[in-house]
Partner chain sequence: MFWDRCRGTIRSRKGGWKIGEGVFSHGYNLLEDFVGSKSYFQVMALHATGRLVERSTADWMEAVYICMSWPDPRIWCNQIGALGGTINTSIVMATAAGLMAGDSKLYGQKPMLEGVTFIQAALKQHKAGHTASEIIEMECNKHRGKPHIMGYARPIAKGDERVEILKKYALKNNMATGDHLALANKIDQVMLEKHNEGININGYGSAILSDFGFTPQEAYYVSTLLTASGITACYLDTKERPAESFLPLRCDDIDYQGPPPRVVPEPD
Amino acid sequence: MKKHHKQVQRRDDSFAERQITNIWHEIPSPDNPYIAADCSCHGYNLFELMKKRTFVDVFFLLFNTELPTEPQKELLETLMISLINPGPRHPATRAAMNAGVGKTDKTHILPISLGILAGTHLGAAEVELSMRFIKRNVRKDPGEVADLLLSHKNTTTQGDWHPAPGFGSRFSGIDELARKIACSLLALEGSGKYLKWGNEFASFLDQHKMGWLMPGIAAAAFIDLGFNSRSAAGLFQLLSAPGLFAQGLELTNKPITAMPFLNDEDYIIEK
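Show me this one chain by itself, in the form predicted together with the partner chain.
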């Protein structure tokens, strides 16, 4: 006789009685337990942090549980500046600009563009994949890893190829800006073995017109800074957010004709 659950029954799971966090502690007001009178981040009082530390320090603390050292702070701040705007040609930025010129609610510009930035190609998901790739291979010879990956190239595929997440070609060439940013970060005291390994790996791709991509740089720097892989995608979105929002906002007071709209002659419906 076949067994089946004709009668739906609740499982005997034991759920938490209260929500749990190690990050933020709110001290209730003596008069109203729903009002926080004070709070701390990983044990540090918010008002003390406001008085003594920078935004970058507290950002690092939020995800890493401890305040950064000077070299860590310098690396994170430099990385944050380098990632501040994916640029007006990045698909996520173009989504923000579409929302802006289309007179979408301004509250939606950032979520729309961050949603598009979630992709696995030059997006946040690629950062997480890249972080896992670098961590998995950092003890291996970068040249051997590159040779193995390059042997898998499918020569019939059009467009860009990323032999490993965070590394590859951009518009069939080396991403010059990414390479220069990686060099700037490598010159900092806070850069560590992951950025260095990534740079060596990228150098083996050079003759194939490939190299660092921005998700790879972010991934390597995040590991050097001690961030875990689970935080990678969201961190990349956070750090790219200012530029996405600014570029979208710029078009909110422009007419809908301020962006191109292709003519029917340039729109081909394929069979």
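No experiment lies behind these values; they were computed from the predicted model shown. Residue numbers count along the first chain shown, from 1. Think of the rigid core as the biggest set of C-alphas that the two forms share within 1.5 Å after superposition. What changes on going to the form predicted alone:
Taking 2 Å as the criterion, residue 253 does not count as shifted between the two forms: its C-alpha moves by less than this amount when the rigid core is aligned.
Complement to the form predicted together with the partner chain: the form predicted alone:
This part shows the chain on its own.
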């Protein structure tokens, strides 16, 4: 038999001759065009930013093309502090701690934990989904949205339930820390209609032992700050990265017995 091969067609794409970015402008060295002698971020000179601005200012500028107002700066900095460590109960933090105590190369602790933090359960993907949910419903009555979603609960579902991304139960109860953080952000001048709508929506979940989750708080604050949903997942990972790395690094010089190990009788294998 004769083997027939699919005819290969040429691509007619016209590729750029050089990298193009509106974010970062580099002025080449007169002696070596491959080395930058100066640079700017969205038109602001890097050395001027280093002298006159804070990290929070430049972080905002990098993603939003303009420097923040004072209320925006305060809201972002407060949010950054609240997200700096997901805490040892979070699966991503436990991954970092296991990697550290397991003597994983220290340069791999953060990538391992960020991979876990990327998920849809209390992770970066849930932040993006929550942003889309809040944007889609912000003009609706939060009580009516809550009633509609709660009416769809599957009574056979076990464990925590998130009726909407960024909202639900944590270990079968209300996440008290998340609720306190939301109240702190709402008290700031920079908070806007999205944090307010999310808080009203969360209040209708109270009687069902549900409420704000950290991905939902991050989502609402990101929208109020002008960040888009495409950047949400990465921003959440960036702001949580310091705590993840610190938690993993803490255990790198500890014996493997420093972390719990489940006994055989604690494993459940369903038939």
